[in-house]
Amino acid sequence: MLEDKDFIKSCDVPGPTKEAIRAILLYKSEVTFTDKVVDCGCGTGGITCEFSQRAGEVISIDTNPEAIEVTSRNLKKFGLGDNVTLISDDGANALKDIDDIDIAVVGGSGRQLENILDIVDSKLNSKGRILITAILVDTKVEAVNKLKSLGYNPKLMEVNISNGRILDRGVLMISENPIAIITAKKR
């Protein structure tokens, strides 16, 4: 894994999404060095960084073209990035040229996503997974809906890490990055 503090980051671009979560979600998807991925919503890359290790392709977009520099950065930065295709674009229309996807992970989606995922889940291979990171309770029982609403069975979990501060006096718990991920596999 990557370390957070390795990353090179942007106070207009969210991320890199922490570690931990990164973990989880890279053991979520079950990926494999066949999968083709597709990062919509990427941000500094700290999710495309971790896939591109471990998957035949990804593919990231963001709308925000500092976010693809930046995602283009760290890839460059950590010697990885031969099996990345970088879009500035929307996320709805970037995927409507995508096909075959195995793995999407969705981590923002610029008011889009209902119509973002009925694209993935047209887009999906028969064996595909989705994986949606959702801070916003709102983004969050959207999410589910539309997921149920198109056959899935999601799963959601509800993720706090927490890192301790040693002070004089004891260990101060502080939490960072508390977000839900939501998956779902196609039937």
Ligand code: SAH
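Note that the rigid core is defined as the largest set of C-alphas that superpose within 1.5 Å between two forms. Numbering follows the first chain given and starts at 1. The structure presented is a predicted model; accordingly, all values stated were derived computationally and were not measured. Compared with the form predicted in complex with ligand SAH:
- Superposition on the rigid core between the two forms places the CA atom of Ile166 2 Å or more away from its counterpart.
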Given for the second form:
Amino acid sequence: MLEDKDFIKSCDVPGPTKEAIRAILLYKSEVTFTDKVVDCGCGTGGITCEFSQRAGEVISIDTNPEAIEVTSRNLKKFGLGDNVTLISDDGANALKDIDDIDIAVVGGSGRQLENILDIVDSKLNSKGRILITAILVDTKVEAVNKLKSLGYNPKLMEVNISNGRILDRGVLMISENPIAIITAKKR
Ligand code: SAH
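Compare with the form predicted alone: the form predicted in complex with ligand SAH:
Then the entire complex follows, led off by the chain already shown.
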């Protein structure tokens, strides 16, 4: 796994998604070296960089051109990127031109989540996996309801991570923001 502290960050781009969350996403995705992965809302490239090391192909999309720039710099920093295509566009728009998806990660959708999930569903291979990270309660509910209406059996995992900071007099636990990981698999 890459370490959070090694990522290039930007005050205008959220991320990277924390290491423990990236690890859960990887194992939930059941990624293999032949998979085609889409990272919608790639931010700083936290998830893109992890999948780039483990998948066949990664397509990363963000509406914010600066996010695409930071993702590109992080890929270069980690010596990755040969199998990554970066697209500066709205996810719903870019996804229209992408087919045969094995894994779709939605880490940012603005107000387009339902629209994005409709398109992902139509492009996802059988046994394909959808993973959504959500910090807003509203996004969690929207994701679960939309996946149910598309015929999936979604699962929601709320993750609370705390990391220990070693001090002279003991270990202080520092909590990270809770985040939900919503997953679904196509039959
Ligand atoms: N997983 C990322 C952080 C994602 S933050 C990391 O590890 O760095 C969410 C990102 O989603 C932001 O960069 C935002 O610009 C992007 N985003 C929001 N709505 C979007 C949309 N409709 N299409 C594509 N990207 C979107």
